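One chain comes next, on its own, written as structure tokens: the form predicted alone.
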Amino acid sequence: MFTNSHQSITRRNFDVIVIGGGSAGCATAYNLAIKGANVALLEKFDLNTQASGRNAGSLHGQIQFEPFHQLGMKWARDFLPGLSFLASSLEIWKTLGEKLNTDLEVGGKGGLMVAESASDMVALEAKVKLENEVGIASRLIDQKELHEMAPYISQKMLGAAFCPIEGKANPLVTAPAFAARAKEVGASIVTGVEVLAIEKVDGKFKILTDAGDFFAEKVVLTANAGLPKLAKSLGLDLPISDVPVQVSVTEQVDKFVNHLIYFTTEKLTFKQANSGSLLIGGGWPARYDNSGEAVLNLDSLQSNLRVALKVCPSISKIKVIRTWIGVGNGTPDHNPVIGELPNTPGAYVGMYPYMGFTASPLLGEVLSDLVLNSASKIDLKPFALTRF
């Protein structure tokens, strides 16, 4: 194990300190620690047990259909500056592997969002468009070409959105890579602390936790579901929802699923695994059991095997053998929250809702040089953390 507990950390005293330790904390301590800043990571569990080690592992690069339908072409416009972000965000992927020595598992050969109706086609076709106005190349196709790519799917489904940037990715292994890496060049890597509160004292932060005071010239707040707390003890409010949802993994099969899978009219995600594990997925929710834990939600469960089946009836004889729980962190309007903190200079925020893993190597570059050059080659007006 490369991280430290609180117990054998001796250090307090850093130029930046990182809170939370999912792919997006990983990757800005990282970065920042390639550059040669003095950074620690402090995170309240072990590594990556949140929303960046529990989702499915998918590489998103097209609009969502359910915000899309739900919320209008007003809406999927604003949030076309997020999207180009997952579009930059892949092009880092494609070779993190490399750069990180682990087999990251990058891999798919696109995207399909299945339509069963004409007018899902035709809202398709006008989300390919916009797709088409920021440089990623989606298209429609034909029911033809789409039984041709994935002969797997259900005859009845009229065509669909092929969008080729989109693949999938292991989330058990990514952010324990950035974090090894990290450490390899000097940053510390503390686990097993709580974060209390966050005070300015003499023009430094002042970490408060529960295994004692850590101090930093700057700090970055990456903790998703804990960002509005620690937020809130610097004076900002940030709208961010934590919503338990649920994935299932299949028997391992041989593999036949070589695309990101999506469905229009219900939830669903839908990939094969290198392991030859199906991965079913959506954002079905969780439920909340009577002490407040986030337990298997048995109707939801059923729902998405029944989705599934619907759009690849020839799963129906391989076997589910576990669902876990993940979280899915979300802002009001869908896009990013990226930025310094308003009045308080030095302190910086960095959450992508929903698909945060895919974001999470751009967004560990955009916070370093924001944190060490106060600048990026990202606009970053659309995330500003006051639009709310």
Ligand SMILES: Cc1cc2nc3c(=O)[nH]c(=O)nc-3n(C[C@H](O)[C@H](O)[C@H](O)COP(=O)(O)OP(=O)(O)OC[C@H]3O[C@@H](n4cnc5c(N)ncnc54)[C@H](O)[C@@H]3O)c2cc1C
The other form holds:
Amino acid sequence: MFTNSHQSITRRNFDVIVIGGGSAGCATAYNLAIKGANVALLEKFDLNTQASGRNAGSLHGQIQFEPFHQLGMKWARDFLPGLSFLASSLEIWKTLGEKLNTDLEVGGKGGLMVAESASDMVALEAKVKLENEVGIASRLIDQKELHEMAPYISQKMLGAAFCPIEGKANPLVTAPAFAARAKEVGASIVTGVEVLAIEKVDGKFKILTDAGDFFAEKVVLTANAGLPKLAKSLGLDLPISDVPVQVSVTEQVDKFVNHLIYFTTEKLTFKQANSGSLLIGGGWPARYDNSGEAVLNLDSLQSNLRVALKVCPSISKIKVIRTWIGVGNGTPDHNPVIGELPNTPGAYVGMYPYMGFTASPLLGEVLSDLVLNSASKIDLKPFALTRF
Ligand SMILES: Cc1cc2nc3c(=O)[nH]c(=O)nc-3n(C[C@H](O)[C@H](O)[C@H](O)COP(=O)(O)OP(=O)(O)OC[C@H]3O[C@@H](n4cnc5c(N)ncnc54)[C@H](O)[C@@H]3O)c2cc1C
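Next block: the form predicted together with this ligand, after the form predicted alone:
Starting with the chain above, the whole complex follows.
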């Protein structure tokens, strides 16, 4: 184990405290620690137990079809900064495993967003053009090329948008690898500590937790589902929605899927992990039970599997062995929220909605630059906390 339970924590004063031990927080703590900051990460549960450890491991680099279809061109254009953020993060993913000295199982030969109707092919063409505007080399492929690239896709599909920068990685190892390397260079990783509120007292942050108070010059909120409550304690309302969704995994089978597969007609992501298991998801909603807990939605599961079978009929004999639920978060415009709190200098927020696993390596770099240098290598105006 590389984390400390709160009982063993004697140090309470740090340069920077990062709140939240998912991939965003662990990447931020890592980047701060390697740049020499005296940093602690506080996590309510164990590391990587929430969205970052429950996601489907897709590395996204194209505009998702559902919001494109529903919200239209104006939305898609406004989302381009968020898309560029993903593309820059994908560059970091290429060598991240070496940097963290861990096999993150980064791989895949790109993403295929397949379509069964001529009208969706037209929509994909417009989407591809937009992606090309920000330097993403996606392109439309016809039925023949689709079936050469991915012969397991149903012959009924007419073509696809192919995005070569997409792929997959293993979410179970990524955040822990960031945390382990952060700890090696001096970060304190403290689990089992819930932050209850944050106050600014005499220019310093007092972090009130269920294990006593901590103090820091600066604080970074990467608490995802816990973010609105913490931001509120510093006077900022963030319109972040809860999105409980399901992912299913199958038994292990011989390798036959090399791409990240999506479908334009209905929600789907579909890929094969290095273990041989297929991961089937795409944002099908779970449901909340009477006690407020997110639980399996059987209708969603059936629909998700029906759509996967429609796109890839040959999987009919492969057994699903487990379905799980994770609560992700959304913003109204799908762009991330990244920046310093307007009325609380020294407090920073970082959250990338829906596709935050892909974004986390860059988010960690950007937040550490903001904290240490008050600067960012990318333009953060589209991600301003006050834009809503
Ligand atoms: C089922 C599912 C599938 C997904 N699939 C993909 C995918 O394939 N590709 C992709 O790019 N993205 C995907 N996502 C989105 C992605 O998982 C998230 O955007 C990303 O993991 C968010 O990372 P995070 O570190 O911000 O949040 P989290 O991983 O949720 O981490 C936040 C942490 O903060 C802690 N915390 C909260 N409040 C407090 C507090 N008060 N005190 C202390 N700690 C606190 C939580 O316990 C948690 O560990 C998916 C999400 C879900 C739910």
